[in-house]
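Taking the form predicted on its own, here's one chain by itself in C-alpha cells.
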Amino acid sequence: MDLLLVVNAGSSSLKFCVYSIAEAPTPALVSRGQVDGIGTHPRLRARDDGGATLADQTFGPTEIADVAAAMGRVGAWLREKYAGSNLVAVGHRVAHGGPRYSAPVIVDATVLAALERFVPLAPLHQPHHLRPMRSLAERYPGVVQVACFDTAFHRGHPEVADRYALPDDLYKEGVRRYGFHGLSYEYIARRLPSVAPEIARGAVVVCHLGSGSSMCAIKAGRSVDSTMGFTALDGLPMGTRCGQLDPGVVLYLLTEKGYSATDVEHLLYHRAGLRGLSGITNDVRDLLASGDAHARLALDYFVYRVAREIGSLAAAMNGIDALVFTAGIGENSPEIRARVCARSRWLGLEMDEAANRAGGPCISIPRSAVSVWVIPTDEEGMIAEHTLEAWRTHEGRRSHAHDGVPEPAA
C-alpha cells in the first residue's frame, strides 16, 4: 500500500494523518492522530478512519521532549503500523508563504531557508510547521515534502484589495495582505460543487470561526477578499488574538506605557480577543454557559464583528449568494450561527431554526435570499490532495523509489 503522511505541528503537539494513494484522484484516509502534551505529558494517540483506537500510549517529558521527538515517534508507530507500505510522501502545512509562494512547492533546503524568513509574520504557527520539515528531511533524507501554504488560496487577489495606504517599496519587500486559512477556504471552493452546486459560482462569504477566526469572500470558486492581512492578528477577534486594531494602539503602548516589542507581540497574540475581553477564557463553549457579564461582552462582540465583516465581504463582491459556516465554532455552535443570523437578516436572510439546530448542512428557509449553509472544513484533506498532485508531478508516475515506510537516516 502506497502512503502519504500529512503533518501540522503547533508548539506543544504533532497532528498528522495518514492516506492511503492509488491510482484514484483524491487520498483515501487511513488514520489520524496527535501527539500533545510535548516536553510535559507527551501522549500519542492514533484512530482510524472509523474511529476507532489504534494507539494511545503516554510517555515521559525526556522522551518527547520537543517537536523532532515527536515527529520520530510518529515515524517509528507508522514503521510498526504499516510494515510493507510506501511511505511515498509527506504534505506539511505551512502558515506564511510570503510574496513568494502561490502554490504548494516540494521542499528543499532553499526552500526551507525562505520560509525562515516568513518567521516574524506568523509567529505563533511559522517556527512550529518548519521543524518537522527539517526533523525529516535528516531522518528520512529520500522522501518527498510538499510546503502547502495558508496564503496561498489568496494570492489572485486584486491589487486593490491587497495593498496597505504605504509607500510602494514596502509592498514590493512583501508587506502587503496575504490573507490566511487558505487551506480551509480552498476545501470549502472545492465542496461547494457537490454539497451547494447552486452557489458553487455565485458570491459567497466563508466563516472559518474557530480558535483563530477569519472569514474570505469567493466568487466562481475564488478568494476575492479576506479579513486577515499583513499576519493572522488582523480581522475577526479569536481566541486570544485582538483582531483588527487600530496601529496608533501599539504606537501608545510602545511610547506612553513603556510596553517593549515583545510585550506587544505577547498581548495581541496571546492575552487578547475573547481571553482579553472576558478575563475568563477563550472556550465559546465555556463563555456560553457563563452568566458572566464580561463574558456576554465578548461573545456580543466577537458577533457583531462576524457581522459587520459579511456586510464589508458582501460589498467587495457586489452583492452575496450565500454564507458558509467552518471550522470548531461555525460548525458546531447554533447559538453562535443563529446570533450572526439574526444580525445579518437585511441581506434578506431568514434562517431554518430546526435545521440550525441540526447542523445542517443547508440552515436557511427556500424563499431566504441568502442561502446559509454548514459545511465541515478539513484542511488536512486539502493538504492530502496537493501533496498527492505534487508528488506525482515530481515522480511522473515513475516507480515509487522507497521500498517499505522508511528507516531513518543513520
Given for the second form:
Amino acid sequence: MDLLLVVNAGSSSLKFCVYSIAEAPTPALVSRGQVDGIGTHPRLRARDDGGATLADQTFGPTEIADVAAAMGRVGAWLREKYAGSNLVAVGHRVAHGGPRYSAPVIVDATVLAALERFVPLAPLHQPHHLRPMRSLAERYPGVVQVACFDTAFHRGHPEVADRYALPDDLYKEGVRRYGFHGLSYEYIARRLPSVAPEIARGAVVVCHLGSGSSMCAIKAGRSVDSTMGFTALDGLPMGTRCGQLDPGVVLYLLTEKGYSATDVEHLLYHRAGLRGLSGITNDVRDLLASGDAHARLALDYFVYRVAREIGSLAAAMNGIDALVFTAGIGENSPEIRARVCARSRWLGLEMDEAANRAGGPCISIPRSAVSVWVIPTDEEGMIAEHTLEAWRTHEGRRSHAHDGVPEPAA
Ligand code: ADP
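Moving on from the form predicted on its own, kindly provide the form predicted together with ligand ADP as a structure.
Up next: the whole complex, starting with the chain shown before.
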C-alpha cells in the first residue's frame, strides 16, 4: 500500500494523518494522531478512520524533547504499524509562503532556505512548521516533501485588498495583507461544486470560526479578500487573539504604559479575544453555558464582529449569494450561527431553524435571498490532496525523464 503522511506541527504538539493513495483520485484517510506535551509530558496517540485507538503511549520529557524528536517517534511508529507499506510523500502545513508562493511546492534545500526567510513574518508558527521538514529531509532524503501554505489561496487578491496604506518600500519588503486559513477556504471552495453547486460560481462569504477565526470572500471559487492581514491577529476576535485593533493602542501601550514588545505580543495573542473580554475562558461552549455578564459581552462582541464583516466582505464582492459556516464553532454551534444570521436579516437572509439545529448542510429557507450552509472543513485533507497532486506530477516528470523524454521546463 502506498501511503501519504500529513504533518501539522506546533510549539508543543505535532499532529499527523496517514492516507492511502491506492486507486482513488483523492487520498483516503487511514489514521490520525498526535504527539502532545512535547518536552513536558509527551504522549503519542493515534486512532484509525473509524475512531478506534491504535496507539496511546507516554514518554519521559527527555525522550521527546522537541518537535524533531516527535517526528522521529512518529516515523518509528509508522514504520512498525505500516510495515510493508511504502511512504511516498509527506505534506506539511506551513503558515507562511510570503509574497512568493501561491501554490504548494516540493521542498528542497532552496525552498527550505526561502521559507526560513519568512520566519519573521510568522515567528510563532513558521519555525515549528519547518523543523520536521528539515529532520525528515536529513533522515529520509528520498521521500518527497510538499509545503502547503495557509497564505497561498489568498495570493490572487486584487492589489487594493493586498495593500496597507503605507509607503511602497514596506509593501515591497513584504508588509502585506496575506490572509490565513487558506487551506480551509480552499477545501471549502473545492467542495462547493458537489455540496452546493448552485453557489459554486457565486459570491460566497465563508466564516472559519474556531479557536482561530477569520472570514473569506470567495468569488467563483477564488479568494478575493479576507479579514486577516499581515499576521493571524487581525479581523475577528478569537479565542485568545484580539482581532481588529487600532495600531494606536499598541503605540499607547509601548510609550505610555511601558510595555515591552514581548508584553504586547503576549497581550494580543494570549490575553485578548474571548478570554480577554470575558475574563473567564476562550471556549465558546463554556461562554454559552455561563450566566456571567462578561461571558455574554464576549459572545455579543464575537457575533457583532462576524456580522459586520459579512457586510464588509459582501461589499468587497459587490454582493453576496451565500454564507458558509465552518470549523469548531461554525460547525458545532447552532446558537452562534442563528445569532449571526439574525443580525444579517437586512441582506434578505432567512434561516431555517430546524435545519440549523440539525446541522445542515443547507440551513436557510428556499426563498432566502442569501443561502446559508454548514460545511465541515478538513485542512489535513486539503494538504493530502495537494501532496498527492504534487507527488503525481513529480513522479510523472521522473518517469518521463527515465523514458528519455526531456523534463518540461518549470
Ligand atoms: P482549532 O482547529 O483552531 O484548534 P477548532 O476549529 O477545532 O479550532 O475550534 C475549536 C473551538 O470550537 C473551541 O475553542 C470551542 O470554542 C469551539 N467549539 C467546539 N464545539 C463547540 C460547540 N458544540 N459549541 C460551541 N463551540 C464549540
